[in-house]
Structure formats: C-alpha cells, structure tokens
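Presented as structure tokens, the chain that follows is alone, the form predicted on its own.
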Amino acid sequence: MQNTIELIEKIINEETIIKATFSGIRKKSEKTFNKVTIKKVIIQNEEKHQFEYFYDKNVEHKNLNNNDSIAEMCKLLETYFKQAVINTIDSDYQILISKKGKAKILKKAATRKFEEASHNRKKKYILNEGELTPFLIELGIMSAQGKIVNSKYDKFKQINRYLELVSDCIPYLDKNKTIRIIDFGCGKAYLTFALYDYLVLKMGYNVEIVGLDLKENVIKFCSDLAQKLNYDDLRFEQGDIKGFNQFTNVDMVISLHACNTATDEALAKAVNWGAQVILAVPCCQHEFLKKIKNEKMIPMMKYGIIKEKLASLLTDSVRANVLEIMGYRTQVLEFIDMEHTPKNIMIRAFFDKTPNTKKVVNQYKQFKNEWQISPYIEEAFGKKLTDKLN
C-alpha cells in the first residue's frame, strides 16, 4: 500500500485532484456505505475535501483537511474498498486492491477539466502558488519552486487575509506622495514583509515602513532579510510603541497583537499623528477583567471564562467608539490570528472628514456607566479625546 499512499499524498498536498469515486465495498452490511465520492469545495472562505458517503438510504458527508483527507482516502482503500478511480488535473489513476491488499495502480490520460466544477478552482489570492515570491521564499512558506509548503498553508492563507483587508485601504493612501506606514510589533514581520511587497511591488507606490519590535534578536533578523530582498523603504528599529516619537505624521499605523494597554497606546499615537487608516488586532485584554461591574449582567459575570470573553469585547466596543468619537469611520472584522488564537478581532478605522461624533459621545458614555468604567484609553489620548467628550 505504500504506492498508494504517496501517490495520495501528492495528488492532495500538490492539489491537482479534482474528484474521487471509491466503490466496490467488501463486506456489506446495513451500517456500511457502498460508495464514497471526493471533491473540491470552499466553507467559509476556506478549501476543504468533501467525502461523501452513500449508503442505501440517505447521503452523509464530511468536509476535511488535507492531512485528514489522505488518512480518510488511505483508510478507505485500507478496509473498506476493492478499487478507487481519482481524477486529477494531469491524469487519472485507477487503484486496484487485492484480496491480500496489494494494491496495483494504473495511469491514464486525464479525462476531466478542471474547470468542470467552480468548487474545485483554487481561490485567487493577491499572492498565488506558482508565482515566485521571494519573501515567501525567504521566510520558509514557499519553496524555490513556487509551491506553499504544506505544513505553511494555513500562513499563507492568513497573510493574503490581511492583504484583503488593506486592499480596501487603497483608495484612502495618497498615490502622489511617500506613505508613511508604521507597524508596531511586527514581530517575525511576515506581514510587513507582505505589505511592502503588495504597495511597492504589485501596487507601485512609494513608501517608507518601519517595523517596531521590543526583540533585538528579532529586529537584526528582519533588517538583514530587508537588506537581502533589496527592501530599500522598509527598516526596522528595536523599540516600544509609547516611546516611538520619530515622526509628527503617519499615513498607516498597524498593532498586531499588543498586549493589553499597549493597543491603546498605538491607537492614541495613530490618531495624534493624523493616520488615515488604522488596523489593530488585540491580544491579551486585562484592563477590564477586575473593574467591569453591572448587576444586571451577574449570571454571565460568575462564570469566570465568560467574564473574560465578556471583558475582551467590552475592551475593543471601548476602542471602536473611541475612535468613531475620534473621527474615524470603524469597523470590527473578523481577522485570522497568526498565533491560532481566539484573538481574531480586527479594528480597521478611516478617518472621515465629516465625522457624526455627537451621537457617538452620548452613546459612548451611557456605555461606560452602564459597565461603570473609566478606560486607560481616555489616559492614552488625553486632552485631545477629553475635549470631545465634554
């Protein structure tokens, strides 16, 4: 079976399979499938294998994985199955096995299109398989080949997420000037690396970004592999968001994943500096866990784990009117953590000339009573909020 095994893991990890038919069952009985069909489909913006299992009077189905679909396929052939025939974009393979399980496999010439089935096409991202990238290729999730390394897939999916969401921030970046874009906590930088690579590169823009991390270790990695892609616009410096002062103005400001107060501090110095778009993913919230009080909300409050959901959401509802109160139009999206963290929140903010902050403000401190809280944001805007609000 080992033959079949690695041909199944190609055809899955290199995604040329476009249907699968399994048939030819064992041993019957009244529990078993006679038949089992594999293709492409996408849930939730994401790819999956959908088996679908016949039996004599109703369909089941199960959408997986790669890695769970080759054990799925392997398992069937294994102990369910005499035969599999899988079409693929370059050929099809009919997999025969033995009454000793061996299995024999014949190759032919492909027979189905890949674009019978809207399902199987691959999803069109800003950066594709097959294009060479060399951020990708420098930072391990691409190889020199052009393929996604399979144990990256789900990176590379979570680096063309956010490319999406700056793509909509496009019409309000000045094409006709140098933008100025910091990114506070790029850590490893592989998004800092995508976005120089998807204004400059793919979107022509001229920019000058600079990546802000506490790790010194982590801030000579990205600066030498700057230096290597001839990334001349993008620096990085070692250092915090509260004591960042370089600049009086900043196009683009980006807080991925500070902790606690420290988004906070990025939001108030985004705004101080005029930025027209904001982006913001918070990490660990614990400014509110110890201060939020409501009576009414005691049956929620009690149970520990759902006092903290409860304390993350109050925390970023704070930070979203803030900077509506601010002048900011906001939104609250859904953003793939790179950690895989439940921390998927984003906070995507364009400042609105006309802003209707009045609403807001009363709104806004209706809120803050009903929770009885007095957030550290006010302190990390100060006078410049403590005006609007009064």
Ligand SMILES: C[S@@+](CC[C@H](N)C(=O)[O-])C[C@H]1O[C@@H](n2cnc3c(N)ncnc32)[C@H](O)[C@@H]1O
Given for the second form:
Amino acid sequence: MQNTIELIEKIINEETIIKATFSGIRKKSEKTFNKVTIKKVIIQNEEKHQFEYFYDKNVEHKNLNNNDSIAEMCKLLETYFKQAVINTIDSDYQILISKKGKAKILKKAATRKFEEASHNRKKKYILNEGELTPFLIELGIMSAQGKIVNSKYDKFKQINRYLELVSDCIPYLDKNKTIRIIDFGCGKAYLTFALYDYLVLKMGYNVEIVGLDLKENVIKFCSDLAQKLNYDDLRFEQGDIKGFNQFTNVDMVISLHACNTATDEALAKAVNWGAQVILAVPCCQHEFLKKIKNEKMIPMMKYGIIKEKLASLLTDSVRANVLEIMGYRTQVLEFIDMEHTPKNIMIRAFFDKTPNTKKVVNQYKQFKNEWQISPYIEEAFGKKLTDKLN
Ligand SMILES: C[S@@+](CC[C@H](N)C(=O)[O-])C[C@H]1O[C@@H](n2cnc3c(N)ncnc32)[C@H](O)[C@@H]1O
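Take the protein just shown as the form predicted on its own and give its structure as the form predicted together with the ligand.
Up next: the whole complex, starting with the chain shown before.
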C-alpha cells in the first residue's frame, strides 16, 4: 500500500481533485456504505474535501481538511473498497486493490475538463488580483488599482502557494491562544507579511510573529513597513538564528531559503521549543558536497552538476528523517514550480504526540554509513538527537 499512500498524499497536496469515486465494497454489511465520492468544497473560506458516503437508504457527508482527507482515503482503500477512480485537473488515476491487499495504479491523461474545476481552482488562491491588499501594494507587487505588476507575477504566485501550504497547518494551531511564530532569515519579509495578513486579517487568529534576519537594513525596512501597515503583533529583529534565545516555547517555526546550515539551526531551535508546526525551504546547501563518499555512486558523482543536486537531496533527506526521529510527522513537498526557482523543496513537519521512530532511526543510521557522512544537523540538535540515535 505504500505506493498508494504516496500517490494519495501527492494528489491531495499537489493536485486538485475534480471527483473521486471509491467502489467495489469488499464485505457488504447493513452498516457499511456501498460507495464513497469526494469533491472539493469551500466552507467559511477554507478548502475542504467533501466525502459523500452512500448507504442503502441514505447519504452522509463529512468535510475534511487535507491531512484528514489523506488518512480517510487510505483507510477506505485499506479497509473497504477494491477500487478508486480519482480525476484530478492533471490526470485520471485508477487504483485497484487485490485480494492480498496489493495495489495496482493506472494513470492516464485527464478526461475531466479543466472548466469543471475552474470554479474551485479560482477559489484556491488566498490572495486575488483585483482585491486591494495593502501589504502587496507596499511591497510593489500590486498596483494601487489592484493589478499585479507584470514583473512581480512569479512572486505573487509564490506567496499564494506559500499561503496554501500554511493553510493546511491551521488545524495544528490553537485559535484560543496567542500563536507565537518565528520566521528565521525573513529577508525582505514578503512571506512574513503574507502570513500575518492571512492569519490575523483573514483567519482571525491572535499571533505574535517575529521576523529575524542578520541584515540591519532589511530589519529597518521591515519594521518601518509593519508600523505603516499597523501590523501591531509583527516585529522584526536583527540577529543570528543560532544566538536567538528569547523564548522558551514557540508554536510555529519558519525558515525559508535561509542559507546552507542556517536551516539546521532553525530546525534545532524549533524542535527544542516543541513547535507544533515547522516549515523549512532549504537553500544553497554546500555541506554534503565535499563530504559524501559512495563507491557505488561514482557514475553519478563524477558529474559536478549531478553531484551538487544529489548532495542537496541528501541534505534534505537527512533533515526530514531527523525531524521524524524527533517525533514529527514530516512531509517533503514541492514549494513552487522548478521553472521559477530551483530551490523548491519544502519540508513541512507537524509534532506527533505518538511517534514510532525505531524503524526510522535504523534506516537513518544505515543511510549515514552508506554515504559516510556525519551531518551538521546532529551537532545543531546536540544531545536530544544523540540520545535518540543511541
Ligand atoms: C534568500 S533570503 C530569504 C528571505 C525570505 N525568507 C524568503 O524566502 O523570501 C535569506 C535570508 O536569510 C538570512 N540569513 C541567513 N543566515 C542567517 C542566520 N544564520 N541568521 C539569521 N538570518 C540569516 C539572510 O540575511 C537573508 O536575508
């Protein structure tokens, strides 16, 4: 079933379902449904998947967020149905489960028309052209008339994609308290302002957001803008991630495109604080390039560009696995199309109250041996991680 779980995660996180139908019930009883369908719906400005359960005499509904949708779809295939047909904007998938529980996946070009989903796709954007958005205007992305500036269209898309990835984190954030968020290496803070706008002005959360960066001029620019926009609970500070010791607990830690091992420092802080949510998009990863050795991989590593890409993928794999070892349910997602930036991998992690990490620890140790590496992240995490590995 692993291939099915991966496919379902990809469909939910990266594609848009037009319709999905689960059918071919394995064991019929009076209490079970005969068929389940799924479509996308918007409820109170939030995207959900609506599951329709067809019983003999009635129909029941459940509206689920992305993570719960993944879990429910996997359960439907593991427990109830022999087949699922999933039509997305991009492809048609058919999943067939054998009597022994083995899954076969067939993929074809999409047969459902784009128009059928365009209504949903339009609503997918959290920020829309034509809706005057002060922070976008101040940052020069939107004109005072609400038009997206041509040269800033990619940035606008990136911000929307970021907010889409943030919106999946909402169920992990407690609306009844002030959510403390740190954005490490915030830079000019397009994404930090977008986060504030989304959580406070659109979703009604109480937040305390701090953007941290090494650069004095950037911090001055962002602080002035936060003041101008009256974003009272957003502040910026100059400093190094490693030396940031202001808090003992933080709910959400963000580190987008912070350079090289700065990402590891950010992850270490997040885990020490017991952050519920972590979002990291690593950048310019030089650490493993000189360190990795693997005789079997010479046919790949003898080419500079391939070795460089491989080294970054290995670094991200190490980070994602370390987060799992530290008790986080971790996803690796595409942040933005490759055509816009090569730095497109996002590590998204949610604190898991009941993690089972033994298998991951063993796999991680073997992986390190195979590549003969001792990753910096272990140094950044210190004893907390070493204890788990021993
Ligand atoms: C490429 S910019 C990314 C800005 C923003 N997060 C984004 O994704 O649009 C990276 C920023 O990280 C900051 N940075 C790098 N290492 C850092 C560290 N150790 N502590 C604080 N800031 C750091 C840099 O100064 C720079 O402004």
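In this text, rigid core is short for the largest set of C-alphas that superpose within 1.5 Å between two forms. For clarity, every value in this text was computed on a predicted model and none was experimentally measured. Numbering follows the first chain given and starts at 1.
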{"query": "Threshold 2 Å Cα movement between the two forms for residue 381, core superposed", "finding": "no"}
